[in-house]
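We begin with a single chain expressed as structure tokens, specifically the form predicted on its own.
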Amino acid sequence: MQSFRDEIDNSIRARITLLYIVSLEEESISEQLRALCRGSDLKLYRWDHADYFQLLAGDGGVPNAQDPLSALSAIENINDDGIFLLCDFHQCWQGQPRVMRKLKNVAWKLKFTRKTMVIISPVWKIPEELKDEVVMIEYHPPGLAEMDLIVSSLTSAPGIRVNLTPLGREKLLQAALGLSSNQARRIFARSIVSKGGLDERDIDLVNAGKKQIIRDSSALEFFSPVETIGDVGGLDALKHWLQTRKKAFSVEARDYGLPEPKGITLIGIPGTGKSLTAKVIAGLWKLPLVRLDLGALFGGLVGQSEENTRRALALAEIIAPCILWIDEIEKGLSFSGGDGGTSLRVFASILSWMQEKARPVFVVATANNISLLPPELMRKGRVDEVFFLDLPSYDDRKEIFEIHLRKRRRPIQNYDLDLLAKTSEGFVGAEIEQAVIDAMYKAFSDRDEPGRDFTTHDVALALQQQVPISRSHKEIIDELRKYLSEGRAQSASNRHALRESM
């Protein structure tokens, strides 16, 4: 892939006179341009609203231009070949037709020179009048090698501890991908100051820093999961699948020849742990978790929904590697035809991105109503596996009860788990948790002994007072379970059902 510096150099040679870079990396870009100019006879000028013209590379004086029109006139009249870095210049043409016209005129005249204007801005804001004159160049955030240099520079001082194994260091660097140089440097420096060094705990700090990248997106929500794989009862096959891919995003996996996993589709009965699994994957793999709100993608203007989708997916790629959780995907993509085809186009954009995405974004799509899911979402190549989450078995229910009792700091030996597992036949995990909570409320507000501890009898009574979904919606649940019995998905609960290709 062509480097940023080569792109700039080739653009200058091709007499492209107006470049636009969307980035927060002003300092890093300035250094790249300075290095390019030092290797040639070009000068590097910088102009901004505060300090006006500065000469960053080369010898000589600078013109006195304190407004955008004067700055453009100065660029036009300077005889030296060079690069003119214009910082935040997008603010100068807003409501200023003369500035836009002058910029266009200067861009035309510079075609016969070796002078190029480079606009750097944190946002992509090009008016229609200028779009035919501007060439956009991407400046990607630092890669693994650049992140490693940042960490090395910050930890080179005596007395700073680096408690990282080679794999731990790689995970930390991978977690920082998507951050700007300054963002990564601030996070690492803050950790060094507070703890005297770096360790694997800083992965969580880095992931929290990524939350700021998506805070302005209404369609994306950042999660900081605290759930572990021990918080999931049953689902042995799914857990095993996830464990075997724990190092899937490592350099070691790439060197071995393994591709990065694309994602999974979790289908089945409501309340069986599909959403919890998405959070567990992020915790297990130490990756940031971002939920895509499909409803927030849809806008009232023509083309707005498709643009919102493109931006949301682009943001997910910026903070990659990450987990992108699309919850209850069948509800967001209605395919009803009553929206002029917008749902279909949004869905097509998501499918195309899932197939072609260049960055390591692991998609977790969950669905309850299988009948609304198109076959394209289940096809291998877009996802790695389709798991069906069924009603928990007897042993699964025992494990689920144990998890929720431990979560509420109750001694397991005080409860008859066999009785509770037998009593809760046909209950899903969410219903079992609610039965424990209901039992706690009953014991806490007991008329004769307020605040007493809840018992096995309390939980069993709470179960008897519930109508599980397997009974209240028996026909729907039976129809869902046929999907698994017909062999159209992988069982998430039976490890022995794993395919030989695992």
Ligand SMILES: Nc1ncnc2c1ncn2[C@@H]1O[C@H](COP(=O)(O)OP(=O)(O)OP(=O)(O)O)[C@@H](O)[C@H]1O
Contents of the next structure:
Amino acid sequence: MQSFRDEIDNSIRARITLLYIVSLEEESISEQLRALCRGSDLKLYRWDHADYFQLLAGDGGVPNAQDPLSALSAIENINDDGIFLLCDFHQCWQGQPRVMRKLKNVAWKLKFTRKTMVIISPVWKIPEELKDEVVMIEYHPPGLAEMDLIVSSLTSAPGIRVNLTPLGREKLLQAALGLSSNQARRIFARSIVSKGGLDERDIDLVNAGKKQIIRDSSALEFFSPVETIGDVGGLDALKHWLQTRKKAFSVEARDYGLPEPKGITLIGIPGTGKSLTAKVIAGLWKLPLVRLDLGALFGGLVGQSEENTRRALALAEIIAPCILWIDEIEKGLSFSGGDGGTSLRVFASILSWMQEKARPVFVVATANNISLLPPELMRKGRVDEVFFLDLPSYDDRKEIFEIHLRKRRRPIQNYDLDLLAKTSEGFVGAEIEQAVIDAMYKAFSDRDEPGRDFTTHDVALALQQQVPISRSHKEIIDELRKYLSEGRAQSASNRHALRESM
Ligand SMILES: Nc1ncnc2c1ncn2[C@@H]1O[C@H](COP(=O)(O)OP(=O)(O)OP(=O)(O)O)[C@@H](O)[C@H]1O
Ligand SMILES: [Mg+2]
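Provide the structure of the form predicted in complex with the ligand, given the form predicted on its own shown above.
Shown next: the complete complex, the earlier chain at its head.
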């Protein structure tokens, strides 16, 4: 693959005079361009609306230009060969046809010189008039090998301790992926200064650094899940699928030739553990978990929702490898106040991103009303697998009771799990948990013996007093099960409840 620097270099040689880089990483891009200019006899200028012209590589003065038109004239007239980095220039041509025209003219005139303009902006916003003039260049943050070089260079001085196993080092480097070289260098350096070296504790530090980046987006939220795979009862097929992909994002898997998994869709009856599973994957795979809040994407102005979406997804790529959790994805289709067009467009852009994303972001989408969902979301290829979470089977329910009794620090031998599994036929995990909690309240506030421990009988009674959703909304379950019988989803459990009589 062509490196970023080669790509710029080749574009300059091909006399492409207007390049556009979509990135938040001005600093590290400037650094790369500076290195490129130093290796040739090019100067590097930077212009932005606040500080105007600055010289980043080469010697000499800078033109005085405080507005975009004068800046473009200065670029046109300057005698030096060089790269002109224009920051946030997409804001300069908005509603300014003269700026747009001038940019076009200058781009054309520069073809006969060795001058190149590079626009760097966090958003891809090119008006029709300029589309033919502009070439977009992708900037990928440093990869594993480059991160390794950064760590090596920072720790090469005598006296600096590196207390990492080969796997620990790989995890640390992987956690740092998505950061710019400068950001990574800053985080590592801070650790080295405070602890005299690097060790596995720095993985958390790096993740904390990434959280800082995420704070910029209101639509993304960092989760620190505490749930483990042991907290999920049943769903053995789904758990097995996840276990076999535990090392899916490691170098070992890449060397072996495995592709990175793209994502899964979890559909099913409310309360069967879809959200729980999403949280568990992050812990199991040791990847950061970020939740995309679909509601927060929708903004008032025209085009704003699409832009918010693009930004949030780009941020997810910055912190990749990570898990992007899109909970209740079908609800996203009903936001944006009656304007079905916007939510469909936002949806379409999420779907196409899922297919084209350049970085390892594993998407976990959950849904319980699939009739609202576009069929594309269910298509394998976009996601690796669509799992259907059915009502838990007898054995699953036993396991779920065990989990929730243990969670409340009760010895399971004190309870008749078989009786509870039998009594809870048709109940989902969330309802089972609720029955345990109801029983606890009842015993805790018992009239004759307040604070007594709760018994199997209390739980069984609580179950009988609840109408499970499988009974109150049988049609939802039938509808969802159609997906399974039509082969459009895989069962999350090898021993699902279809086989039991309902
Ligand atoms: N399979 C399970 N094993 C153990 N606990 C479960 C299971 N399913 C659900 N629970 C309990 O119920 C709670 C709620 O489940 P969760 O939010 O994951 O359901 P969901 O499928 O996402 O439901 P919804 O469709 O309503 O969002 C979980 O936090 C967990 O305590
Ligand atoms: Mg949920």
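Residue numbers count along the first chain shown, from 1. Please read all numbers here as calculations on a predicted model, not as lab measurements. In this text, rigid core is short for the largest set of C-alphas that superpose within 1.5 Å between two forms.
When two forms of a protein are overlaid on their rigid core, residues whose CA moves 2 Å or more are considered shifted, and Trp124 is one of them between these two forms. With a cut-off of 2 Å and the rigid core superposed, Gly273 has a Cα displacement that falls short of the cut-off between these two forms. Ala50 shows a C-alpha shift of 2 Å or greater between these two forms [criterion: core-superposed Cα displacement of 2 Å].
Core-superposed comparison between these two forms: Ala74 shows a Cα shift of 13.9 Å. Once the rigid core is matched between these two forms, the CA atom of Ser40 is found 6.4 Å away.
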